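For reference, the chain that follows is the form predicted alone, supplied as structure tokens.
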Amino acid sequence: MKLVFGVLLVALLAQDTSWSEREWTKARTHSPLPAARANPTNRFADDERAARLGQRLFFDARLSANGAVSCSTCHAPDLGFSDGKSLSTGIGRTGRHSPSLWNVAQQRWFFWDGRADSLWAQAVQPLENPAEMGFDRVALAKLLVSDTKLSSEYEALFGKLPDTSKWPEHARPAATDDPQGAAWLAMGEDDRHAATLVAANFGKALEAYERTLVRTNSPFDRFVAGDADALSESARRGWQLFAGRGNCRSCHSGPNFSDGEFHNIGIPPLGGGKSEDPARYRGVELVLADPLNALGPFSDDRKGDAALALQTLERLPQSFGEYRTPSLRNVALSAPYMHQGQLRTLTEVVHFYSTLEGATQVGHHQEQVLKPLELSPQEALDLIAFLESLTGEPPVKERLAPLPD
């Protein structure tokens, strides 16, 4: 009884008096950031020999056009897994910023767009997007063949590779116009189906890898565990202006800080004037019709809830303009911010908010909820400190580079 008695003194002499009850109980829906759901369509997502083999490939540029461009390019270790650029940069230039991808296997839907329903999709999409890798799931499947480290640790997880010596040397499925759209047409049914397992397979490890990029335990979470000296009294009261009159929590909800949901905020496009992009509108599209989606002959999971969530989504015109929310945990390591990057730091992500300047609408469906904060320099300053909080430990370093030969 005296040790209960004593566990529970310890718990409210840390807990901080100028947070009330109601501030601690909405602090506790953000943390601890639990474990990521499992995966059923990929049966190898939480597999250590998938990780290895995924973290080969994330960091090997010769899987591009012009063998200088690799996964982490666009998402460098030393820039929060994103690339500090506005529009993110390949082979070519992108229309869209680079996510970091530090606790990315808590999301539901993937790009700025959702237009992919799970990591190994999307991983898929831009090794063969020109403006980014530039390369294709016939050469990804020639070069798997050719090495001798890949071509072992890939068939110890998925099976022998395909025959690929009657293949042509790059193919895709792409426009009649393009090359490889057309190379890709004159394979076999069974040629395009093996090539495209092996890119699904591709997905699937490095999917296996990027669920291991997990930063937590930041300053927030041990303050909310108990370390009353983990929280500044700065960022003490910027979650109380997150959670309070901010109303930051309406999107940035949970233990990612993300409702996965999407959303139009009226930030204006990087070259200024309106906004054109679809978004979620076109992205919902785009996830139904990939064959690589949940519902798909290479998912290991027809008919689980990925599967259903895809049966039961539809394309509405209040979608359009719309974009994931994205997690606010370890937001300070990934500028600049927004979907295009338009705003470079932190104090300008929390202005925009606090007065909502040069905010645009896109159509008619833009959120009501917004309205300016205005914010007072200290208020701002506190709102800052307490997103800088939200930066938790790295995993060990051996993760974060590649993998010796």
Given for the second form:
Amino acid sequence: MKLVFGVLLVALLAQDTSWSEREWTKARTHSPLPAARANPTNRFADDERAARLGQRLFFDARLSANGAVSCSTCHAPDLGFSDGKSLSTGIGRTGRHSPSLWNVAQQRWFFWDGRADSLWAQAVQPLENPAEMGFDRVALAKLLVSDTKLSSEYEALFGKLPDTSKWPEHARPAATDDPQGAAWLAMGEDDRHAATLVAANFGKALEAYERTLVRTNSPFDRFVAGDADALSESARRGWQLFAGRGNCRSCHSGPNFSDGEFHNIGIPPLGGGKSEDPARYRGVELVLADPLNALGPFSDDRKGDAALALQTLERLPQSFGEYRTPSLRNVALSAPYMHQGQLRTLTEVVHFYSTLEGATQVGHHQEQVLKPLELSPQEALDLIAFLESLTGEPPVKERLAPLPD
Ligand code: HEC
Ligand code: HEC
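Taking the form predicted alone as the starting point, write out the structure of the form predicted together with heme C (HEC).
Next comes the full complex, and the chain you just saw is listed first.
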């Protein structure tokens, strides 16, 4: 018996060349990546037919004011489901950087400011944002009605599409001095509800697709699972820094390397100066007012966890200027970084945490956890090697391109 334990211990120690037991324990809180939790506010969230419809819609540029912008314009599969730009450009230029959609269903709040509480509610916003797709829910319903493939797939899931023949060409909730906003108000309440239901279902199909965008089993995951060759020496030291002196886990925690919460790390705005962006402070107000949130009439679960999260959500002054902690899984695939793509490479990100150079002070709410780490050149390389070891394996290729007709 003693001998068995002895052999086991030696085997463990052999695997455990450089990480302490504490470091291993911490590592196991990040790996493996579990499946995203269910989302009962969308009863089609894990429906394969909905995912296929969502995939069609994701790549469909007809859903835009100029027929040239689709979700994939700013979330391109071969650019880490981002766009390689600092500020994303569709019909116009947006004020923020496009986040990667890899493993996006792991998050609890969506957008940098968390102004959406589900992926389905999120998807309606770029559709109608004049700087993104510049489309609208009425034109969406009309397009679905006119396309036999889309309408049959839609109706098989969500039931009959509305009769849109008497609707204006374009209309959406907007200010009344906007022609689309005026056209929207002129529609009857039932028609407005019917058009919004189509938009919500559009979002539910997109969520089903986005939930399949999972990339896991990274070198880091394989190492934690016992493959001693999966990580370089440098990446192993990088993990020690990440989990130790770097204190990165205080925000980039859990299997998704994000606490799902909001922080201000003092990254100055792209144009320089002091940021005026209320970020999470405004995000809380917007998500609570969103008719497509978990408490609203289009939610399939108005009493569950997501609804409860909204009921207990508070708008706190210290959330001014806070952005959601991004996941670090697959981070090497989607440069540039931060909410406006202010930093071009992981080298620049690590340099920022090392020096806090250029960091803006945000009054007395400045995050106390951040101190310049003053990394040596080797330590910086180690941290980058670790971040690069978080790139997982992609799903089947067919998921990452427009479906054949
Ligand atoms: C013009 C570029 C553009 C287009 C087109 C676009 N997006 Fe985005 N997307 C962005 C930007 C920029 C953000 C971040 C905006 C913010 O946080 O304020 C974003 C955020 C998101 C998020 C939140 C991710 C997270 O981690 O919180 C999701 C999900 C998403 N987009 C999905 C979509 C879908 C689905 C479509 C198509 C219906 C779409 N996007 C179309 C640029 C775009
Ligand atoms: C106080 C919480 C906090 C700590 C500690 C922290 N981060 Fe972050 N991290 C964030 C937030 C919030 C952002 C997004 C900030 C923004 O866009 O303004 C971010 C962004 C990043 C990004 C860019 C990701 C992307 O997709 O744009 C990387 C990489 C990163 N952090 C790595 C690290 C590393 C490495 C450490 C430790 C040295 C660390 N972080 C420590 C909260 C934190």
